[in-house]
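Given next, in structure tokens, is a single chain: the form predicted alone.
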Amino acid sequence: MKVLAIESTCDETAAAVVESFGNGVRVLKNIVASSVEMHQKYGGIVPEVAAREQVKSIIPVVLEAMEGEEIDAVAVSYGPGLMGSLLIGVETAKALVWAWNKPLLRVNHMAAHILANWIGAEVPELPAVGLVVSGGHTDLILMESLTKWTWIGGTRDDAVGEAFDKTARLLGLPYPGGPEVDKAASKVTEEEWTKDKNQFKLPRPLIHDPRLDMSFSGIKAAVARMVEVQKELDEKTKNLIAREFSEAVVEVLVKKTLKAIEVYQPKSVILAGGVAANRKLRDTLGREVEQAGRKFFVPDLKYCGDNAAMVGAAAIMRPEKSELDLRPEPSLAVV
């Protein structure tokens, strides 16, 4: 089967052709546009903004993924997200679907990034744990099979991503944050982190609680206590911050999944997500899992964002299919 996808949840206009590919998927077209720019001079996404932004790229976009294509159906992701970027995607995939007389399929948002993780030839054995960490959402997920998935843990308020994005505020660095902060972490030499890591100590909540949740929503209030008392932010303090914080995050959630697989038995754990392409968090995670005797999966970078390749995966290896009267779900949740 062959897909044209489209994904519209929040600041991406993007649209990819796919298909199946052995036990996976295979990515023939995967075009992006980003207004990212355009939402740094506000310091983070403005919704209004995106939703003009994509009226103007999507129909571009489609065109571009769909020259010298043939295609079986169309998948649009419905949810969760942004529900004017939502709209621009579920409406173009209605009209394309009643026009081309193609089937539709829908698309959960969060299942998609996870099954990016199906795009190559080498996909997840089942059962599988998979961490799903981006801006809104870090999750625990118990996957026995394509279809049965159940939340098994994850955060008691903020998303892992959110927490990036405020750190990186707080600061001083420009959005987007989690790359920010990644960049300036990376900066601390090995000698530098020996030396002064104890300057910056910060909480890792709830890491020795044998359940699986989580929170991030004390360690973004610590960095603002710490900004707040210093003297003069440089930036070698900056970057001090920075590496303390990626490291208690990465902490936390590589705690929390190896306990998951203590837990749950799986015979692969997943990372997926827009903070699944952190350097940190992609080493570390990777090589504990590997050290516990399990099969460790991440997307390339390029699909750890939001992008269209992902919502095609998904709507190969689960498809939903769906009418005309498809609507926008903005607080669809992951399973």
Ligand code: KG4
Given for the second form:
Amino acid sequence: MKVLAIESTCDETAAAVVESFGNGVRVLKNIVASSVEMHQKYGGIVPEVAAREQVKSIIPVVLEAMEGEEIDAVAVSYGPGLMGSLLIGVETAKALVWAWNKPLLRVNHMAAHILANWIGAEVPELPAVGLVVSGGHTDLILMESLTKWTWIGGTRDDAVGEAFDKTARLLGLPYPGGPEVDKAASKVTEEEWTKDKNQFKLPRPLIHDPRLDMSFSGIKAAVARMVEVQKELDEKTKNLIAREFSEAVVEVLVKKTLKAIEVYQPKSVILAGGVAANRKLRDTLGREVEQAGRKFFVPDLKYCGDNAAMVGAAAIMRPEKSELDLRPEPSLAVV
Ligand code: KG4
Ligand code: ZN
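The structure above corresponds to the form predicted alone; please provide the structure of the form predicted together with this ligand.
All chains and molecules follow, beginning with the one already shown.
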């Protein structure tokens, strides 16, 4: 099966053509247009601006993906996300299936982040524990099969991506903050870190709590206090705070995932979502999961942030047929 997939939940307008391949999927086209630069001067996403940019980009992006392709179905993310942005993708997909007389497949955007791990030759063996970390979500999911998913833990307050973005703002780094904090943290040499780390201690909330609950708003608040007491927020201090913030967040995420392995004994562990692009998280979690004797999966960097290839992967691996009355669901849950 070959699918045209459309993604428009936030500030990326994306279209991809994806087909089944072995036990997973293969990507034939992957086009992404982003309005992120327009949001930078506001320090965050402005929903009205995002929606207007979606309108401008959707047709060119779909046409580029469809060049020379014949498809069997159209898939679209219908939530969670911003209502204005979601409407553009959903209504475009509906118009296309009506005109082309093809089936419409609806896709949960968060499930798509996880199912991005089915792109490629080697796919995860189930049961798996999925850790999905994005701007709006931080969840641990038990996947017993491709359709039987259970929420087993996650954040009580801020999502990890949100904490990265807010920390970046406190450090005077541009939006989106995750990649900037990642970059700043990586500038600290091991020598500097060993020498200075004790001056920059942040909390690891709930790390010793036996449940799979997490909390990230406390770390962010502690960054705010740390920034306040600095005499001067020079480049080196910023980098050290970014490094300690990354250390704290990764330590919590790794500890909770290892706990989930102990409790649920999965064959694989899957990392997904925009924050899965974080180098420290990919490396540390990968190493620890393999030490625990499980297989570790994380998408290629280009399939971590919002994209349509993951939407196509979800539509093929876990198809959900929809009628033309499909409506966006801005608060759609992961499971
Ligand atoms: O999945 P995504 O692209 O959009 C949502 O569905 O939310 O995730 C975006 C989030 C943002 O908070 C962004 O700052 C964060 O992912 N992010 C990162 C990195 N790259 C993106 N966070 C930490 N390190 C990164 N390298
Ligand atoms: Zn996303």
